[in-house]
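Given next, in C-alpha cells, is a single chain: the form predicted on its own.
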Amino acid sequence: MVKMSLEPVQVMSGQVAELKVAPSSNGDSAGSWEGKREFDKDHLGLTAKPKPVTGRRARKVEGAVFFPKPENAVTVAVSSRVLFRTEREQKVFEQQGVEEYLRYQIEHENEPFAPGPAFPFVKALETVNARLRELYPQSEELFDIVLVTYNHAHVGIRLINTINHHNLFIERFCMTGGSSPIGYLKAWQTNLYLSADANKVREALTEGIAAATMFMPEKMTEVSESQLRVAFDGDAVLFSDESERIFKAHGLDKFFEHEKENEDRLLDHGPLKGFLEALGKLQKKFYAKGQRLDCPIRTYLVTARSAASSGIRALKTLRAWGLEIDEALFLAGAPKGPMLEKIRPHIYFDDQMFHIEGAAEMGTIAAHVPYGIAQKHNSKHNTSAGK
C-alpha cells in the first residue's frame, strides 16, 4: 500500500468506515475546540511579539475586482488543512495543548504555511478566473473560493499572511472556533467542499453538498499552470451506486447483464454530478467566444467500467444530462494510477480507497468521496472491476 500523508490524517487500510482523524490543529475536527473557553492574548501570556514579516510578496489585484454573489458563482470551500501544510503546528497542539498551540500560532503568524494538497487546484481555479475576467469583465460566473477552518480567530492573521505571501485571491473566510461549518457551507451555496476531516465530508454529503476528503502523496506530479484538469470516477461519484450494488451483490456477469438490459435507462445522479455541471457551465462561456480548443478547463471520466460491456449507459446518461466530458477512459478493471499519471489532474475524485491509494502512488492528488455501497467493503481488495 502506498504511504500517503496529510498532516494529522492517517493512511487508511481495511474498511473505509474505520477512518481515523486526529484532532485538528488547523482545520477540521471540532473536538479540538469544543468546550474550550474564550481565548485572548492576555490569557495566552505572550512573552514575545510576533516576528516581523519577511519575504511577503506584494499582493497583485488588477482593476476594480468585485466579488460574485453566491448564487452566481461556483463556490469552492477549502479547509485550511488541505490548502496548507501544518504538521509542525499539529505536533504543538498534540504534545502541548491548545493554549500553547494558540500562543505558537500568534508568535509565528508572519511565517507562511507551505502549500498543501489543494493548493495547485486553487491556483488553477484562479487561472480560470483570470481568463474569464478577460472575456467577461462584468460577469459574476466565476470560481469563488472560501477558506473554512475550525480555528479560533487569532489564527486568522497567520492564514491571511500566508494567503498574501502566496498571492492567492481568497477574501472569504469561515473561522468557526469549533462549530460545524456545514450550515455556513449551505449559506454560501457551496458547489464543492474539500476537507481533511472525513466525518465532516460525510456530513456535507448528507446535506446534499458535493464533498471529498483530500490526501497528499509523498511525491507530487507537476500539473499544468494554464489549464484546470479535473478527473472523476463514474459510479458513486458522478452517478449513483445503483450498478455498483449489483456488482457487489451478484458479481461481474450479473453486472454486465444488468447494464445491457438497462442501457437506455439513465443512471441516477451521484454526489459530484453538480460540480461537473458547474464546470461545464464555465466551459461553455469559453466555447461561446470561440475558445473550445483553448479552454482552460478540461474534464475526464476515469472509470473501471468496460466500454463495450457497460460503457454505453454511462455515456448516454451524460449526454441526456447535457454534460460534456472532454476525455473518457474505460479501463475494464485496469489500474487507474498510470492513466492518471499521464492526465496529471489537479484533483481526482473516487469513492474507493483502493483507487485513491493507486493514484497517490503515481503522484496524483486524489480526493475520496465516502458515498455508496463501496464504503462497506474492504478497500484492500480490488472489488472494482464492474465499476
Given for the second form:
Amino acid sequence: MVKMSLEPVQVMSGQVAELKVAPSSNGDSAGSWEGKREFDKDHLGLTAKPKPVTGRRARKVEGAVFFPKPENAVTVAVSSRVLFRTEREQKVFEQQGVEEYLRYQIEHENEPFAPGPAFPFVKALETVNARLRELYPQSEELFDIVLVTYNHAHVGIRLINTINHHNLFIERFCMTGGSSPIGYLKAWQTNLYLSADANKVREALTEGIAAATMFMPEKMTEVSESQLRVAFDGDAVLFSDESERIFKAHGLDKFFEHEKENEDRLLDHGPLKGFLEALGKLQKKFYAKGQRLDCPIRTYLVTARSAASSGIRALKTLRAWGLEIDEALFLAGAPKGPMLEKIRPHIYFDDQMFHIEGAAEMGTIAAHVPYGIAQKHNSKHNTSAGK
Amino acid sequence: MVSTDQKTDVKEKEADCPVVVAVTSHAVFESGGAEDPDGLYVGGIAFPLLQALQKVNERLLKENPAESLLFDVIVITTESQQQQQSSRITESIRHHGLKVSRFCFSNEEDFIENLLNNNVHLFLTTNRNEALQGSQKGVLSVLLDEHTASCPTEQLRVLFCGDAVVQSEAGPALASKQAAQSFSAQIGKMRGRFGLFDSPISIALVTSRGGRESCGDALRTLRSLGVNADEAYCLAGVPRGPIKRLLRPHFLLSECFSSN
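Having seen the form predicted on its own, I'd like the form predicted together with its partner chain now, please.
Now the complete complex, all chains and molecules, led by this one.
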C-alpha cells in the first residue's frame, strides 16, 4: 500500500483566471463552460434580498447573498431520509400504511428528527459557505442546499421545524407528494443529489445528474467541523468504467497491459467528475485570497489502482482536465476502510457496494454511485484486488 | 392533530353544497369560434379543465353515491355575439360529452349579475377585464391562459401561490379574499374524500420569494382552511417558469394569502 500526498496537480494555464462555477457540468469539458455567466468581482449589485437576522441565526453576515441563483451556486439536493433519521417513521409506513404514517408525522410534528448520514456533510458545506461569505460577501458562488423529498407536504411542517431546530441553512425545498423530483432537480441545476433510494439515484444518473445512495452506518466517526473533506473512488466515479470493464472481462494482467498501453490516452469522465470540478472552483476562490494552506475544502482520490503503474493514467487524466485533487491514495488493491478511517471524509463516493460496506464498518460515511459495470457484479464477495 | 373532519358548523354547512364553477364560453371553446366539419365549436383552453372537474365528480359519486359536494358547472356567455349563438353552444357542449348543469346566456352588461345570482364560487375566464370585474364584485375570478389550463392530465391540479407577491392576474380585491378562502375550504374538503394516492384532485403550494418560514406559514394557513397540500415547493428566488411547467396546474389561487 502506497500513500502519496501529492502537491496539488499543476493546473493548466489560463484556467486559474476563470472563476466560473459550472452547474451540472457532468462530463462537460472545460471548453463548454464558455457560455456560462462570468463572475465579475467588481459587480456589486445584490441579486437577492439579504435575509433579516432572526434569533435563530448563529451567524450574522451583513449584505450577504442568501438565495443564490441556481446557475451560480453549487446546488446539493438531499432527501429527507439521508439528511435526517427517519427509521421509525419508515417502519410505520411499511407496517401500517401511508395514512397512518402521515398521522404519525403530524402527531409528532414538533419533535425534530435526529441527524442522518448526510447531516455532517451538509453542516460542512455551510461552514465553507460561511468562509466564502467572509471573503466574497456579494458572491453567489456558494453551496446551495435544497431538500428534495418524495414526501407529501403534510410532513412539511415537521421538516421545517427540524431544520429550524438544527439551525441548518436550507431555504429551498421540494416535496413532490410521490412524483419524481427529477424535473425539479434539473430546474434547480443540481450538482449533486443524495438519496436513500437507489432507484431514484439511478434515475438521476441517467439524466446526467451526479447522484449517490447514502446509508446510515452503525457508527459515525467524528469528522472535522472546520474543513469539508470529500473522497472519491477513481474508476466508475470520477472516471468512466472503461478500465474496470477490461479488468472484469479479462483479468488483472490484461488490465495492467491496457492501462500501460493507454497511459497517455485520457480516461473518459465519470458521473462525479462535475462535482469534483465544482469543488475545485470553490477551492480556487480561497487560493486567490491566499488561503491555500487553510482551505476549508479538501479532496481525496482513494483508488485501488497502483501508484507506479495504473495510477499514472488516472493522474494524467485529472491533470488534463485541469482538476486538482489534494491527496491521491493508491491502495494497489488493499482495503480502503483503514485509509478512509484516517482521512475521515464527510462523504466517500464509490461504485462498489463492497467498498461502501467496508467503509461503513469502520464508521466512514460512504455513498454508493450505482454506475457502470460493477453494478452487474455487485456483491459482498466481489473484490477489486490489486488494480 | 389535524383532521379534515375538524370544522365549524358554518363550514360544515358550506361544504355540503355544490361548488359552483362558471366558465365563459370563450374559455370552453376555441376563440374565434372555430368550427369543426359539423359546424360545432372546437374545444378551447378550459376544455381539459372541465374534463378534470367532471372526473372529480365521477370519483366523488363513486365513493359516495349520495355525495352533495360536487362541482356544478355553468357555461356563461359574456357578450352579445356569443349570446346569439345559444343553440350552437349547447349543441357543442353536448357533442363533446361535457356535463354542464346550466347555461347562462348573458352579455357584457349583465353577466356579473348572473354570476352573483347563481352563487358562483369560482369564475373562470380568458378575458382579463371580465376577471377584474368579477373580482371587484367579490367573486373569485381566475384568469386562464394557455400555460395554466391546457395540461393533459386527468387529475385536477390546483396550485396555491403562497407569496403575496404572486398576485393573480385579475388583481386582488378585498371581497374576493373571502371568496378565495371559502372556495379553498371546499377544495380541501373534496380532497379529503380521497386517499393519498390515486386522487382525482391534487393540491400544490408554491412560495416564490421567501425562505422556508414563509412556506411553513403558507402550509399552516392552508391547514387552517382545511386544505392539506399534497405537494409543496419553496423556491426562494428560483425562477418560477420551469417549476410551473413541471407542476402543470389547471389554475392558480393566490388570494388566500394576500395581506389585505
